[in-house]
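Have a look below at one chain only, the form predicted on its own, in structure tokens format.
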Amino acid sequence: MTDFLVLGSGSLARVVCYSLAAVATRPIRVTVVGRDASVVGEIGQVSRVRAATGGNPVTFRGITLPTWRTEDLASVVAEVVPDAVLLCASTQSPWEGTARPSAWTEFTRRAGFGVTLPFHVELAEAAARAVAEAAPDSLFLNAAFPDAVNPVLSALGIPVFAGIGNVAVLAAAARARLAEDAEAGELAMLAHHLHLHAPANPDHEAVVYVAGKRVPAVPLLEAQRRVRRQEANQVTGLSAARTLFDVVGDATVHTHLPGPMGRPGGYPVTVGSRRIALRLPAGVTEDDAVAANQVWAEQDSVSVERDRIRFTGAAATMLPELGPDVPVEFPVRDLAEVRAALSRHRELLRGRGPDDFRTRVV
């Protein structure tokens, strides 16, 4: 038997957990994690359905957690001592752009995503840290803009085998295209966050390989950038139930994921029993793919460096317009104090709405 521990009871949680109970074909337990027990027992109840639908043999239960500090979730998963972990939780939704518009979100799609990354890390080191301290031999996996949390886990020290979504997502649109056009070939594609629009600059594209051959991303990703962010949900969920069942089972299997063992952005990878290694194109170095992220990594707003974090581009201007409390470079040991002070100017910023944006609060 193998059991899936899933952090979260958002809409990612959900399809990742609908999509297990589709697709199993092993038995495996599944066990959702929650603040609200009504959520967590309607995620449970729709996919035991789901399951038992297909025949699949999944089973599902609920536990609810009001708070989600490092000693809580480590309690269960001392409990549960899953086979994986995948966290789909963050402190700062990606849809309160839509749900809750305010000069908050104005401030961030203005600086850029990478501003975020403060409250990404915030309960990603917390699971993280649970998953090392209590079952240290369960395989972390993050959902939360893994593109650059995953690098900041590293930096602390914290084991993280991998993200979801992503590079993930605009690898499989890439392949959905090719099989549309009958081009065969092995996939091979180096991308970013960044990539799931297309990138201002045309030369900060995402590199593509279809049988060793460089071949142009735009044709490949068009289509999939103009689906809306909560469709694109669709994918990110079954493409992360597959991942789960990949990593931990016997076969050999080639995929794409974002931040494998800590590095920035996102790479063609093997992954299987327990193990991930890096699967790039003949002549494409580990340097180079790093450094290739590296470059994405300061056009989404935030880079993350060995032991620094450093906002870049647009949010570089605007931070320091906060007040003088949100540094633009510091390092990982500060991120806890810059989460604070961060948290107080979205507080102040939330209150106002996205027609009365302005930068300084303080």
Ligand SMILES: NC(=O)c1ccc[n+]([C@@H]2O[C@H](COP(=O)([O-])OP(=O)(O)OC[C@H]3O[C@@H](n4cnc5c(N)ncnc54)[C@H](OP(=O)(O)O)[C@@H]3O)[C@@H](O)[C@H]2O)c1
The other form holds:
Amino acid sequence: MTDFLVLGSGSLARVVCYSLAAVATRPIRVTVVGRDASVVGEIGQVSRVRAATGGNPVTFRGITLPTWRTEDLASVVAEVVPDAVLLCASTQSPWEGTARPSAWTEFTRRAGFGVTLPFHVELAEAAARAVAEAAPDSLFLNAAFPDAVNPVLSALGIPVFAGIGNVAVLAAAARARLAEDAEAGELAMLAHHLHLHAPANPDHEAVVYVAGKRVPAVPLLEAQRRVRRQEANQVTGLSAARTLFDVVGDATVHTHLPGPMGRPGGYPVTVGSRRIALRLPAGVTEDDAVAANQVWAEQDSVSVERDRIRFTGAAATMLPELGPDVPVEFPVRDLAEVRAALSRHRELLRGRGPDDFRTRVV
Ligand SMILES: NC(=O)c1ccc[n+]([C@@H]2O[C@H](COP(=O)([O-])OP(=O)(O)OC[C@H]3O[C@@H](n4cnc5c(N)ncnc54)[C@H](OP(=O)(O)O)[C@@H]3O)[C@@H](O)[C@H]2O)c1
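Give me the form predicted in complex with the ligand now, not the form predicted on its own.
So here's everything in the complex, that chain up top.
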């Protein structure tokens, strides 16, 4: 029996559970953890019925956890002792801009996604510490902005196996496009969270190799980039479910993942038997691959190098406009303090409309 622990009950956790229910071919037990008992119950119910519909050997149970401090999460991890844990929760919802537009969501839209890094680290750090403490043999995978959060976890000395989504979704989109070409060989893609959309500068496009030859990325990615985020989640959830199976399975699987062992950005990798290794095209070194992802990170408004976090681009220009308490560059050990300051600004900006932000600050 394989045990998976899914932390979160939002849109991504939901589609991950539904995908696990639909694709499991060997016995698995899924424990889903959320703050709201009725939501957790509904995810479990729908997942069980999906599994029964497909005749798949999956069982689901829910745990309601009102507070998510490391010690709370560690007690759940110790109870389950999962083979793998997937964090699908964040104190910054990706849906806030559509659900509750405000001066804050306008600020993040203009400053770039990277400016929300401190919030995506918050639960990832608590969960990763909980796993390290309570079940150190469990693999910890993180869905919350793994391209930048996983390097932060590494800098804090907390083990992280990999992320899910992002490059995995882009590579799946490329494979779907290449499936129309019977001659296409193996795909290897280097891509960052940035590449979910076309980068402002085409020189910063993702790097794609097919059968060992560099090919243009845009024709392989443009159709997926037009897909609305809610719909893209259908791919992310299935891809994450596949990843969970693959990392604990015995086969060596060629795939793509963000943040492998805490590296920045996304890479071609092999996974299986609880291990992960880079699978770079001939002529591309690990240093080259990491350096490319660091350049892309800067275009995504935040880079993490060794033990320092640096906001870049529009974020670096706009953060000082909020006040002197959110530095543009700081050591990872100061992250909680920076997050507290940014959180105070977030609360203030949430109280104002998006137009208010535009006229007041810009
Ligand atoms: N890697 C990828 O490709 C990819 C794709 C999609 C999303 N994501 C990321 O995955 C994360 C979740 O996305 P989503 O679409 O599921 O977001 P969502 O629907 O907004 O769900 C957010 C989840 O976080 C929980 N949460 C928020 N504050 C919390 C707190 N203080 N303590 C405990 N739990 C808390 C929410 O619980 P409540 O419902 O109880 O508030 C909910 O379960 C985000 O970081 C998002 O950016 C990554």
